[in-house]
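One chain comes next, on its own, written out as structure tokens in the form predicted alone.
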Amino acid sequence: MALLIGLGAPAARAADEGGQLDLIGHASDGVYLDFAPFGKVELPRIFLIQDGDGNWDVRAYASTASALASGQYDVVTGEDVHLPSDDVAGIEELIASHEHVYAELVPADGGRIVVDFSITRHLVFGLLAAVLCVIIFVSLARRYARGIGRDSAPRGIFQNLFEALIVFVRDDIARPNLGDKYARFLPYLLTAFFFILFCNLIGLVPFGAAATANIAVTGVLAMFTFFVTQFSGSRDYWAHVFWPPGVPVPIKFILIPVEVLGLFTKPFALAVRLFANMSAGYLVILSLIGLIFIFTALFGSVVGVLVSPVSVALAVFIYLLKVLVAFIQAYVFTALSALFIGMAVEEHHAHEGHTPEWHETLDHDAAAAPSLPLSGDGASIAGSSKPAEPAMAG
């Protein structure tokens, strides 16, 4: 029996029945927590329904099995498998086989599911990452309130670890891109960085799943960056969007649509980049493990055994690489968010050939003391509207 690609049936079942190996379905979201081989934990199902008479209703069930047992839904489990709600024996057999968690439910009264609000595993692990952020930073805040890390050095591995990461986000992401306005946006950047990092790392834990491998999650994160950027935009930022300076008027009418489109393409790229990178790792690992079964099916069990060490070694290498990718992707998303926000809040004072006063002062000081090199921080925030403050020792 061939299985639908999006239903997420296990690879073993697909192979036993002559179906296709469903890598996409295995790595995608689902309304259950998979603890194979120990079993699955079903999650609540919540539907916004429009019935056959056009009436709207919200229906909630403890699990997919409960929804099927209600007799209100037909079941679609494959291309040619459609169980009507009155097929009690067939539905009971489906529930007993535990394959109902992959089924698609269709209202039996001729209505439709308008919105599926069901709890999914990506949502569960995303909420877990959010809870970890709250617990960790409330704990750190209490330590700082007692003066630990503020009036004295941080204590313990826990505080020192997160102190290093917080300082990294502040000094290597926020300050270089936002200049003296970094403190205003630092809470958002820290939240985005640690939430994405925790989501990525949870996806590497056995039985876990990375919420950032869901385009809906990365899309919402990118929307936050979009709204923060637009609501923080300076007058110069909007002037560059709707009336780009320094170009002929006919060219302005060409650039304006491009600039407006750019407002949306940047957050779109943020969402797709994070989603694609986190999803790709799972697919590569599953593909490498799948080589064992492919070679076994094509050339026999002996070849499959010989291929196994190579496939497993490559899969372990990719898994370790994903640990590095978890940190890199959190950094990239946060750095690009800071860059986009910094471009929006920057105020330009050099229009129409006018040189800012601080620039004239800098030129005068440089001429008076040419032997003094510019500090590294000055170069790193060259896009700021003010000169960089001297780097502090230590």
Contents of the next structure:
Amino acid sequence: MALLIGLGAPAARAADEGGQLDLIGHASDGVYLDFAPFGKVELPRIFLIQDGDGNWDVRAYASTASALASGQYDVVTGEDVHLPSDDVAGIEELIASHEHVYAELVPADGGRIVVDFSITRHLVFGLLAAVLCVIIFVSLARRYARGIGRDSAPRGIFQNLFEALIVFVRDDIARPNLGDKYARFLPYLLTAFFFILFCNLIGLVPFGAAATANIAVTGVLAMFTFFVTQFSGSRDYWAHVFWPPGVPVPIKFILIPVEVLGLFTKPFALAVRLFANMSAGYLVILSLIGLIFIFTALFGSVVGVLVSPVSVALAVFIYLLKVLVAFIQAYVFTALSALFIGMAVEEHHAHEGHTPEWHETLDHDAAAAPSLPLSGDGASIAGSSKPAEPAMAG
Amino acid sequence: MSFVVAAGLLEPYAGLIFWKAIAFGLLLFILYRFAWGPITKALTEREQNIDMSLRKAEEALAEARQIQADNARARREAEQDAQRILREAREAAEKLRTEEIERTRAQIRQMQEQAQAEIEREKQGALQALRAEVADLAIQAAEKILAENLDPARQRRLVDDFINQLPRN
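Show the form predicted together with the partner chain, please, because up to now only the form predicted alone has appeared in this conversation.
Below, the chain from earlier opens the complete complex, with every other chain and molecule after it.
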């Protein structure tokens, strides 16, 4: 199998031999599955190519190595080394060093890769999460269809576990935000919740990677929320965007771009929040482990050994935190999606109610501020929000 | 431009967006079609079932309480009835006894009266008879005295004899 070419070689060799460990490279996507220290499994490469004559072509290879072996690609590696496609020896050397999976391929015939449709690590683990979702919930649905859980109490840890989560999404996410329209959007919210949760949890498994630690994946998820929101938007929602109520006409022309921008910032925030949270844990753990090597390099191996228990303890703590974050982020994404959809489908007839709500929120924030440890700012905010109080005014 | 493999963290990867959109859309469709429907329906049905069962149980409890109250009231009424009947029976018995005694007394009195009347009548009859007897005897004695012109001693003896001949009572 061409897929198994990379297997058996130590992947972290670059780091072991005094090279550099590419943290970002590890945290980001790649066209291989990393089973260090057992090796890497390369994934298929698929390119949409426009060649030098302007013809479109889709080319697929079982692995990066076989794409390189085809002799159709020049290679640009991270160190700005350009290997022409006819440098067979150089390319073989690159493949032997297992660095080729990081290399950029450039068609040798003067064309360009328009879109790289290659199967990547995050796609594989995302698909794994999707397949897990399908297996678990379709079998769960059949269980319910058989009557277990419908006519009787749910049985077994499997059914009870997922039922608790499903009921949580329904009663604590969908219902409060969507009201009586919750049933229409519940399937989407459940799918998003469990897909994100499974992706996050797969990221905690050794050799696994969280597909949600990829901005493209979270972007797609946010896009789904965006489309669901826009397609289910009520008349009130669009009226609110394109003719904001309760403000003078000149202000409306300022608000309209802001509101339109708001349509896009919401899903953007969703995507970035999930992506940043999921990749941050990974980076923090790698940084904490990296401290051992930094201390070793700076102060010698004795200090490195002494630092390592602290580093490992902190890394374990972050790891446990990641378990929590896996659930929290799945919840946050779903809850915010539900909130956005809820705002879009809501049909409120009293537009005047909007402004007082806004002020209420401001007052609430101002009142909450003095409890912060930043007493200087807090006092000034409290003073501005309660000008009648003589002590503050003095 | 091309999308390099080991892209920076922040660079969205077009191929991945494409595949992911398809994959997630497919996932959404499959789960929507085969999983969430039956699951949420079953959950709703079960919740309604539980709600209904609880309501039924409450109704049954209320009914049972009602029946219990009814029973208690019925028992109390029955007890009162029984006591009343007993009392009435006692009263009836008492009345009956008094009446019986009254009747007996009246009977006795009547019998006494009858007896006294009888006695009186018998006495009157006896006195009548005695008087007639005595008159007869006196006449007979007078006849004998007149018939036997007797001396006084003899007269005395005659009278004594006569008297001795009389029945003792």
